[in-house]
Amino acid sequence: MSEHLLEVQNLRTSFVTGGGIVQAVRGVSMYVDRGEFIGIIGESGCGKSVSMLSVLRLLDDNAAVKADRIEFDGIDLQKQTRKSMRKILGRQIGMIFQDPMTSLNPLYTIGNQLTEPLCYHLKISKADARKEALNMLETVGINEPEKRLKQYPHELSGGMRQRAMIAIAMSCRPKLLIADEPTTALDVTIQAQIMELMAELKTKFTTSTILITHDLGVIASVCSRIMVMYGGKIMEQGTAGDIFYRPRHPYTEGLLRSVPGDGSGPKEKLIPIPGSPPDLMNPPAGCPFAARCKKAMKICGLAMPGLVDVAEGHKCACWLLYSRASGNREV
C-alpha cells in the first residue's frame, strides 16, 4: 500500500473554447498522505479548482485531462469508468464545493440530499439513512436538525448551508475531502467556526484534507503543507513555517505582502502586486510571473525552472535559486 492516498503526476488540463486553447494546468504534481490537512492557495484562475476537478473528473466535455498518473488509494483513476468512478465519488471521496447555494439542490429539502448518499453508498434503508443524517447535522453543529431535514437551501443561513454542505461530503466518511473555497462570502466569525469545525472532523474521521483558498488568513492555522500555484503551475510548496515565514519564491513572497496582519504588530501598508495574470490560451515560455516580477533576470522568460529543494520538504520553482542564472535584472 502506497504511504501517499492521493499521488498526481504532470497533471495537464485545456480547454477548447471559441478562441482558442485556455492551458489551465500546466504540469501539476503533488500528493496527499493519508490522515493530512494541506492547502492549495494562489490567485483567482490559478488553476487550484480545475486541477482537483480533473482529478476527479467533474470537468465538462471540453476539457482535455493528462497526466503521467493519478492514484487514489492504489486506484488508477485515469482507467475508471464513470460508473465506477460515480462508486468512489461520494463514498471515498467527498467534495465542499465553492458556492453552497448553487451546489445544493433548491428543488430538494436538505434531508434529501443528505439521505439519497447514504442510500447509495451504504446500501442501507431510508430510517437509518435519516438517523445517520440528523447525526450529521449535529456533528457539524446545526441546531434543531430535525426541523433541518425538511427544509430547502433558501430556508437556512449562508453559514448554515455551508455546514449542511460539509455534512453531505462527509456523510459517507470518505478517505479524502476536497474543500474548494469553503468559507467564500462568509463573515470572518462563521470563517473562524467553519475551518474549526473541518479540523475537528478530519481528527475524528482522519479524512485526508485539500483546502482549496486564495485566502492566506484562513489556511494558515489548519494546514500542515501548502503549496502555491500561479499560472496553472506549482511554484512553491512547504511546511506552514516555510510558506509564511520563509517564503523563496517572488510570487509568494508578494502574496503576503498584500495581506493584512493581524494588528498585533506594528502596521505596515499592503502592497499590492502589480500587473495581471498570464493569458493562459497564449501562455509564456518562461515563469509565468515573470512580467509581475521585479526581481526577474532575462532567463525567467525564456525558460520555466524546475521545483529545487530549499529545505527538507521545502520546493521552489524560481531561477533566484540557481546559482548558475545570470544576466540582466529586466525580463
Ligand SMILES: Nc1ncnc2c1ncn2[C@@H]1O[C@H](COP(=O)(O)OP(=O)(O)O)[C@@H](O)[C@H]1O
Given for the second form:
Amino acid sequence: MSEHLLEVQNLRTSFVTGGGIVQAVRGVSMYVDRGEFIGIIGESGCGKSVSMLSVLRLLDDNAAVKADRIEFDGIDLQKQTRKSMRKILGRQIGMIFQDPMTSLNPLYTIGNQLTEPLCYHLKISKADARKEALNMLETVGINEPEKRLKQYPHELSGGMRQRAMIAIAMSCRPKLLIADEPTTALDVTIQAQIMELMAELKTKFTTSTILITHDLGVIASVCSRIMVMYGGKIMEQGTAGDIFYRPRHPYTEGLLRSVPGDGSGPKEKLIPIPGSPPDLMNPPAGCPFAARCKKAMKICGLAMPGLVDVAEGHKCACWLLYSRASGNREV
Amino acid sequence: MQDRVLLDVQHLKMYFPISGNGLLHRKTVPLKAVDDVSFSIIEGHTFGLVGESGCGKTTVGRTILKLYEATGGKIVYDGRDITAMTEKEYFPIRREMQMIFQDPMTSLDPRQTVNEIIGRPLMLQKLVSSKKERDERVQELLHMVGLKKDHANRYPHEFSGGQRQRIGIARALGLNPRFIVCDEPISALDVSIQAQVINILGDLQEKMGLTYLFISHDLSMIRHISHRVGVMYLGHIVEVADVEELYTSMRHPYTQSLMSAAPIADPEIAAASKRIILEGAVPSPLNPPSGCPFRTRCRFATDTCADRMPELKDVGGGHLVACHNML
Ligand SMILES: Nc1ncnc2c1ncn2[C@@H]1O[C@H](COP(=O)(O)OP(=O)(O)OP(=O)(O)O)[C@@H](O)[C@H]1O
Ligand SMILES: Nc1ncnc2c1ncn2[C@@H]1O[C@H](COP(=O)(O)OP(=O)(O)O)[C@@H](O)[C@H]1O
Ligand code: SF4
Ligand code: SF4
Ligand SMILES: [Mg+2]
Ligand SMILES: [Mg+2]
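Next, report the structure of the form predicted in complex with this ligand; the form predicted on its own has already been given.
Everything in the complex follows now, all chains and molecules, and the chain you saw is the first one.
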C-alpha cells in the first residue's frame, strides 16, 4: 500500500466527439498526502476538471480513461464498480464544484440533501442525521440553520449555496475533498469567506484537499504544494515558494509576469504571454507551450520533455533543464 | 497638458420599477440600482469602478451611455449636459461614447464576419464613403488590436476569447471614440490573455488620449491601470480617491474590507497580510438598510449610522469618503 492518500500514475483521458478525439489529459501523475492542501492551476481547458473527474470515474460514456495506477487509501479505484464507487464518493471523498446550482438538486431542500447522505453512508437515524446537519451548517457559517434546512437551493444567495455544498461535501468527514473552482463565480469578499472556511475545515478534520483554480491569488494563500497544468500535462510542480519565487518553467514564469504585482513598487508594464493555449483536438507533438514560448528551441516542437527534479520536491518539464542537467550550460 | 474634465456625473440616479407582490394593489417599487452617484473623469484618464456583484457598476456605465433613461441627476459630457438630449441631438455624440463588454461572445453577432461587425457601424455613422474605404479601415483597426488581415473574413466562433475581446475593441475604436466604458473586459479571459487586452487598452489610451470608465472586480488590475478609483456599495459611491491614495490610505470601512479580501498572488505577502472577513452578503437593493447602506456588515457601526446616511465628504486632496466614523 502506498503512503499517499491518493496516487495517480500516467492518467490519460480522451473524448470522442463529432469533430474528432479530444486528448484532454495526457499523462498526468500526482499524489496527495494525508492532511495536505494542494493546488492545481492552469488556464481554462487545460484539463484540470477532467483529470479529477477521471480519477473519480464521473465522466460520461464518450470518455476513455486510462492510467497505470489510481489508488485511493489503498483501494484501486479503476477496479471499482459504479455502485462501490458511489459508496466511496460522498463518504470518503467529498466534492465541491464551481457552480453549486449544478450539483445541488433544485427539487429537494437543503436539509434533505444534507441528511440523506448521512443516513446512507453513516447508517444513522434521521434524527441524528438532522442534528449533524444543523451542526454542519453552523460549522460552515450559515446562520439560522433551522430555517435553512427547510429552504430550497434557489432561496439561498450564491455564497450561501457554496457553503451549503461544502457542508454536504464535508458532512461524512471525507478523507479527501476536491474543490473545483469553488469561488470563481463569487465576489472577492465571499471568496475570502469560503477560502478561510476551507482552511479551517482542513485543520479541524485533517482533510486532504485538492483545490483547482485558475487564480494565482487564491492558490498563493492556502496551498502548500502546487501543480501547474498546461495542454493536458503537468508542466511544473513544487511548494508554493518554488512556484511563486523560483519558477523554472517558461509558462509558470509567463503566468506570474502577466499579473500585476502587489502594487507597492513602481508600475511596470504587464508582460502578456502571446497567443493562446493549444487545441487539444490536435495537440502538438512536442511541448504544448512551444508555440507561445520565447525560449523554444528546435527540439521543443519535436518531443515532449519529461518532468525532471530541479530541487527536492520541485519538478519541471522543459528542455531548457535538460541541457543544464547534462552539463552543457551553467545555471 | 491641462487637466480637463471630459465626463462629469452629478447625483446620478437610476431606479428600475419592479412590480411588487402586494395582493390587493399591485404597485411597483423602485429598485434603486444607482442612487446619487457623482464623480468626474479627466480626459485621457482611467476611472476605475469597483464593488461587489449587483452594486450598480454596470448600471452606472449604461446610464452614462444613455442606454437607460436616468431617473435623476446630470451627465455632463465634454461640457454639454447630455442627460435630457433627444436621440437626434445625441446621435453625433453617441459615436464618441462607446462600450466594451464582459462577454465578447454574446456581444458579437455570430452570423456576421469580423469585417461586417467592425465595418457596419462605420457605414452607419458615415465615417467611410465606400466599401473599399471601409475594408481598408477595418484592416487598419485589426492591425491596431494585434489581429491579422485575413481574420476579417472569419466569424466570431472561430476566435479565442482574447481575440474576440480584441474584435470588440476594434469595433469600438472604429468610431473614433473619446470615451469608452469597459465593463469587466477581462473577467472572462484566461490570466495569460488578460495582460494582452490590458496592454492594448493602455497603448491606445497613450496614443489616442482615450478616456476610460473601467469596471472590474479585480482590485490589483484596477490599481494597475486606473488614475482614480471609486468604490460602490448598494448603489452608492462610498469612497473615491486618486489610485495610490485610495490603496494606501483608504478611509471607508467597506473599502478596507474589500481590499483586504482581495487575493494576493504572493504566498509570503498573503500570509503576512491580515484579512478582515466580511460577514454575510450585500442586502437586497429592494430593501436597503436605513442610514448607511453598509451598516449591516460594518464593524464600526454606531447608532448614528442607522439614523442618517453619511454624505460623501472631501477629506483633503480630492479624497472623498461617506462615513460617520471614518478610519
Ligand atoms: N434592467 C434592469 N431591471 C431591473 N433591475 C435591474 C436591471 N439592471 C440591473 N438591475 C438591478 O440593479 C442592481 C445593479 O445591477 P448592475 O448590473 O449595475 O450591477 P453590477 O455592479 O454591474 O454587478 P456585477 O458585478 O454582477 O456585474 C442589481 O440589483 C440588479 O439586479
Ligand atoms: N464531455 C466532454 N466531451 C468532449 N470534450 C470535453 C468534455 N469535457 C471536457 N472536454 C475537453 O477537455 C479539455 C479539458 O477540459 P477541462 O478539464 O474541463 O478543463 P479545465 O482545465 O478548464 O477544467 C478541454 O479541451 C475540453 O473542451
Ligand atoms: S520545452 Fe521548449 S517550448 Fe517548452 S517551455 Fe521549455 S523551452 Fe519552452
Ligand atoms: S457610516 Fe457607520 S455603518 Fe457606515 S461605514 Fe461608516 S461606520 Fe460603518
Ligand atoms: Mg474546469
Ligand atoms: Mg456588471
